[in-house]
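Only one chain is given next, in structure tokens, and it is the form predicted alone.
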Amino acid sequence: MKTFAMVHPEKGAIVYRDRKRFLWISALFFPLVALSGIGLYSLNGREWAFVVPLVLFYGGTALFDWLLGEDTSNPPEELVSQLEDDKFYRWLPMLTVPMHFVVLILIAGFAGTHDVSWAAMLALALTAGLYSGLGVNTAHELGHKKTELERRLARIVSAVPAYGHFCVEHNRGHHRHVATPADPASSRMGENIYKFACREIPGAFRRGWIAEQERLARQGKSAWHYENEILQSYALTAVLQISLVAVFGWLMVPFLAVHNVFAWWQLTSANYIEHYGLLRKRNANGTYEHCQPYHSWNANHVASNVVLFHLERHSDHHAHPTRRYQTLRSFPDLPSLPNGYMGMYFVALFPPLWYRVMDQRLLSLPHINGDLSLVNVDPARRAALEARYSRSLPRTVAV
């Protein structure tokens, strides 16, 4: 284990040890996980086989973020600098990007190329999907980077699921509007994930498309020339999806479709339970506060944070959207989830769930206090919210 260490000239000596940082490589090997549904195919015949790695994704990360739970330690803020210089984590995520590529390749080629039955065909459609939604996840990372490498990858993993507007909107939109009535991508309180996802992607390719055209308007260019960032992303997208179909048949083009929706699911399921309900203050000016480590949910737990690259400390990240993952820091008394983010799309599934674990959960924050003027709440379920919540929530609450 690295150990990173200076003397201060005023703390003395500063040592700081990364417990995770063996365990960040198991990205590089999350393709087998992907890939195990045909290895176990190809031994045993039997196309339940198929549905092994969804299982293992969603209940196996799940499990372990039960078992191995929380890690909250954070790297002491001396020290940041040599983490981030570390070219071990930066190279990590990078390394993740052709693996994207060829995981898609293979299911997609198995596919096409096996005679297996309509649910057998959807398993691998939806395991193809998953693990190009964590591709997303991966630009997610690489975007918000300054060097060009970075921020180039990002744009070409982003091309697997056909997301090709996410770098663009995510930095220049949700970065912007997160936590208030006008970001697409924040979810509302008593707002479900399937009213959710019918705003947020159409919202977010919207949003994103305007601003890349606005960006490219600024120096006299054409929302169609060759340097919109939106359009290079999907050259690349059609190049590799059209290829697919010209090679394993025209039983691609459904199998991609339910690939490419079920890849945005991932990042609407990530948008949906990392901001429900939390609103920053509007100023007298009409502009919104900055936002602060509180208009995020948190999560520590650490199989489903290694999985992401530490994705779910997203109340630092929205505080400091260029810190790499590894120096992302907890703050004692966020918005926080019970589970990691696993367990949380599971949850979110079932929208009477949804709301009995988190409606009470958000109410209780100290900033809000069960004041529903303090909360992004559905127009629509407004007045329900307010006659529910005003007789059964006092005025202050008990965290």
Contents of the next structure:
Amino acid sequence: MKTFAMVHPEKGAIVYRDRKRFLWISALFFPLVALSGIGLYSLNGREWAFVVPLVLFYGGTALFDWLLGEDTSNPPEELVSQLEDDKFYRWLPMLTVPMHFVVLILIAGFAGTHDVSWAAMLALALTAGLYSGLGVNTAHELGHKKTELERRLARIVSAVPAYGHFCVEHNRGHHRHVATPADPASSRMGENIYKFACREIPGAFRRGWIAEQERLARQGKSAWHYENEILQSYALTAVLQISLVAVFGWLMVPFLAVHNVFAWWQLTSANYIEHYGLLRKRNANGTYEHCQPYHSWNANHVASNVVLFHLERHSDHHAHPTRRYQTLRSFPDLPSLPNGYMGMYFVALFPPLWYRVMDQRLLSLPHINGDLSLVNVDPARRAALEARYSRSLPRTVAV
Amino acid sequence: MPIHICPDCGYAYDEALGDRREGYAPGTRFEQLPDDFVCPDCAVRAKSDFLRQDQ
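Right, the form predicted alone is done; let's see the coordinates for the form predicted together with its partner chain.
Following is the full complex, with the preceding chain placed first.
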């Protein structure tokens, strides 16, 4: 295993071995999970095989999170530049980009050429959407970086699930306004995931389009100029998805619709759980305080963090968005999710269960201490939540 | 002309070069950037957070 080392003038020898170094390679094998249903069906001819990738992804990752537990280790700050410059880490996310095109084409091709039930077709479309959702995660990792190659690949992979506005919206909108009521991609206490999705999906598109329109306007160009990075990505989507319809027929229209929406749902799920109820304070001049690590829910679970390129070390990511996945840190006393993302995605599907798991956890955070005025609350639920929680959590009274 | 550095990610706004991608022409002074300017790379530091470096 590669050792990162240096001799520090004051601290002496500093040595670090990344225990996850080779686990990251598993990203190259996730296409096999996505295609495992088709493989099993080819062997046994049973349609239940198409559900296997969905079960493996959600259930398997949540199970491994439970079995493997958490990893709270961090690389020494002095060695971060060595880790960031290591080509091994840099190339892995980039290598996954073409896989997202291949997997969608293979699953769509299978769906378009085999006579299977509508339920099997739905499972195939959901599986394709699940893997394309991981593509949005790859776009997230690459889109935050400063090299033109990585940014371009981020826009390319965003095209697979027809989410070409993601990079512009996420970097310019979400990161700027995160954990404020103005952010459609930060969920509010008392807001269920379905209501959140109806606010997040259109709100994010609108904000991304406006940001790109403004950037082009400063250059004296129309929003419809070919340099519009959102339109570039959507043009690639059109080529890919219209080609699939042309080759495999009209069946591809509902197939791709389900694929796209389920890929978006992965992002919506992540956004929902990442900042639930957390709120930045306003400064005296009306601006918001800088995003701090406690403005994101963090998770250190090994399995899902490996699947998602450390996305779950979200507290450090939002505090320092351009840090690469291999150097994201865990901090003590962060808002912490009780399971990794896949387990929490599942919990979020059931709003009463979600509130039961998360609301007390949110109100008990040290910087909130039961004070709902320090929480990003759904305005429609504020009165009910105040009535419910004003008596249950004693607040520290300043004297 | 001075350079203005993002204290979080190190993005550098060089007044002599401007930032073509962001639509700021060479010679655009930092003070002339919009009040709601945020770091184009990390978006988590505002105009008032930037650190000036005279060359």
